[in-house]
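Given as structure tokens, the chain that follows is alone and in the form predicted on its own.
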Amino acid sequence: MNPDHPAQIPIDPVVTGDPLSQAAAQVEYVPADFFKRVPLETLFSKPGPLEVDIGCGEGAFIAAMAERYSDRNFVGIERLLGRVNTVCRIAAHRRLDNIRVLRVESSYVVEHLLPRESVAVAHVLFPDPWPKRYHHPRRLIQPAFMKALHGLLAPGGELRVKTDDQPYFLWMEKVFATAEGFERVDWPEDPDYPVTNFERRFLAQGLPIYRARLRKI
């Protein structure tokens, strides 16, 4: 590993002869260069409009989308490597061959890793608030996020975040004001978008939850 270059995170594959190991090892790519764009056709072996949830989790939502959308390709953008193997055994589990997990830093995947202008709808949902003051830099939705992030949407392109926590949305609809090239549209509930693990346990408290849409203008 790199020093100077903290998105790379070494991975330590396991070798086993258990079938369902191997098929979900091949869900989470590792790029050959992490210092060059990936194409497309490396990720998928079939064409089509490409979203990315970014801090997928372990899943639930990825794979209900690519469940449901099966035209559609799905990276999801994770760190911990416990949940990162939890998504590749739910995509290899229910052979869902349009997602592809990558193991490294968000915003290094939006910035330096994923082609420009190739992502149809990019989804925040339920990132870490960092509520502490002193931990304000770590959120992932900040001014320059939103300008790589630009880059990377394909034009008409879609950011669709979600919280529950209000303190960290007021952050971000000051973000989203000053943010360049989007424009805020409305989002109506949608029965056909699925519910996080997350989401579904603040619901089941009666928590609000917060959600803002934007579209690359």
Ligand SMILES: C[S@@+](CC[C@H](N)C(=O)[O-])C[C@H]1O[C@@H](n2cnc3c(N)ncnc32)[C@H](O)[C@@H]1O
Contents of the next structure:
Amino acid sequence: MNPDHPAQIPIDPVVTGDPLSQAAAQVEYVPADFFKRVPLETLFSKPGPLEVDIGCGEGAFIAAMAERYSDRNFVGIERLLGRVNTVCRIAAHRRLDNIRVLRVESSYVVEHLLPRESVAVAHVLFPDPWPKRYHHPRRLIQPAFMKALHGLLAPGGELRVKTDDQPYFLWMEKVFATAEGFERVDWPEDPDYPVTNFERRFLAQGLPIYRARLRKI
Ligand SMILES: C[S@@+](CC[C@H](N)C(=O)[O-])C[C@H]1O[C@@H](n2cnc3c(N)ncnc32)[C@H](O)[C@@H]1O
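If the structure you just shared is the form predicted on its own, then what does the corresponding form predicted in complex with this ligand look like?
After this comes the whole thing, all chains and molecules, with the earlier chain placed first.
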């Protein structure tokens, strides 16, 4: 049980009792009330700028960021249980107490769960491209998402997006062009920006990576 939240349920239905599983169970954050914004002070032991990794997958990126920037706090958002468990175990194994993971639909988190104007950087890395036209409404980057994200970002907060999928990137460019309250910012090659699990595969295949950085104005 998470002492902060008695309603917290274990990430693994069969809690083996081994210390790593128990520590990993503390990394997942299950809100006590899904209709209230999460009080950030219950998430982390230390205050610090908050970054979110939306669709964090198996967590190579968020773990590397949390290790590199121990003065910042990180929330991973991921809907797949197996991936959530993997991230939680990595964070517990490396004793990264500046990571929490939410297994909740990402648009809901952005619009309703995290406090408004609380996020310094939102990372959206290799979101599902949904290539079929009739699936395009499922794409994460949409005008409504940008509006909700604008409310979530702190003043001067940033969105950083990467994808290997050119058609989706062209779609994003159109959404970004009409998104109110953002400016495009240069994003020079940055060796300190960790590679994600998916990105590693795409790079190994020699695929180009498209990226965009926007700042809230
Ligand atoms: C293509 S993967 C990329 C994962 C990771 N960012 C990386 O680059 O390795 C997209 C991830 O987003 C998650 N995802 C997709 N839609 C989601 C949603 N609506 N809410 C939360 N997670 C979502 C998927 O489960 C998947 O793990």
